[in-house]
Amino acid sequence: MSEDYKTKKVISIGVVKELTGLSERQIRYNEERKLIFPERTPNGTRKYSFSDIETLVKIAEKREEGVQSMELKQELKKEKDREETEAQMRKKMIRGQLNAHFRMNEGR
């Protein structure tokens, strides 16, 4: 699988509305504020991913707590950076384990 299913942009705004309980206006507002980034089909239809849906739910929860768009953007960026760092660390660990395993087996 070349693209993680959570990041593949295949979900219509109607389904996003059903899953999140948000209106189209609320969903588009979050896009305007650059908090989510749907893809557009050639005819202009927005397509969202499961990750976008998770982000929208987090945003809705934070807004209920009174968090503003700018704060949300900063929080989301920090979270994304942390996730990317963790993913890089996991890759390095796996690479190190593979290298160690094959070096140990070279002498056999």
Contents of the next structure:
2 protein chains.
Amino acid sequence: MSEDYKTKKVISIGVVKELTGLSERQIRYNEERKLIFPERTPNGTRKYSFSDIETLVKIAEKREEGVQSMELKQELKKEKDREETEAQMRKKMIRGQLNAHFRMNEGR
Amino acid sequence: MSEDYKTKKVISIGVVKELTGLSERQIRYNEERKLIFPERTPNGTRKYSFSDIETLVKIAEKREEGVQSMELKQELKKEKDREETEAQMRKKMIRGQLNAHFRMNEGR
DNA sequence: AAACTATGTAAGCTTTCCTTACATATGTAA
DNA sequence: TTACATATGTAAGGAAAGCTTACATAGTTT
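Starting from the form predicted on its own shown above, please give the structure in the form predicted in complex with the DNA.
Every chain and every other molecule in the complex is listed next, the one we just looked at coming first.
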């Protein structure tokens, strides 16, 4: 069992609708504008992750403030980049610590 | 958004089938035997959590070893009790630490 | 004004899910 | 051994959920 409950795409549109309060139309429209990327089962049913749901909620909030798709896309991209950079940083830090560790125990 | 991705019941039976490799028949049967407890939407569609899926996999493994529902129920109950006890313990420990903390800063 | 954005809604169709019921192979108990 | 219990398959018929396409519309941008 894969373990990443947050990003695994297992939720169908009806539940997404429930959890976000958005209409199916709105949910699909956000896909059309390339703001979310559900997967599809072999027969065409869309599957979303909890992460997608969070993104949808953020989008809906922004849109209420008048922000539109193009800008939202920029913002989401920036956010993703930032997250990835942070993940990279963490990785490097761990590697650094490991290196330090092995240098310490070097001539064991 | 509630945060507990592992226990939130959002997955329909088709996906559970995919993820576990069990037949719908088997999945529903385990419910009949009171080994899992999916929720229902207002219209009767079953909704499972990742946690349910993990339970189903455990059940399937045990059954292959010839263990049957009655015993499985006992085992699952024991496991649940154990988990709850552990959660309790953690709570108590935290409370203990908090108490200690406030005793330390007592006459502040 | 023309084009674009965001959303609603309807039609028609396919897929998914539900319940009920019967069949069956094994295992267990009377 | 006959009878019951367990675990699973499968089929029928119906209801719910999902999909695409298309048209309508109120604002916004160009």
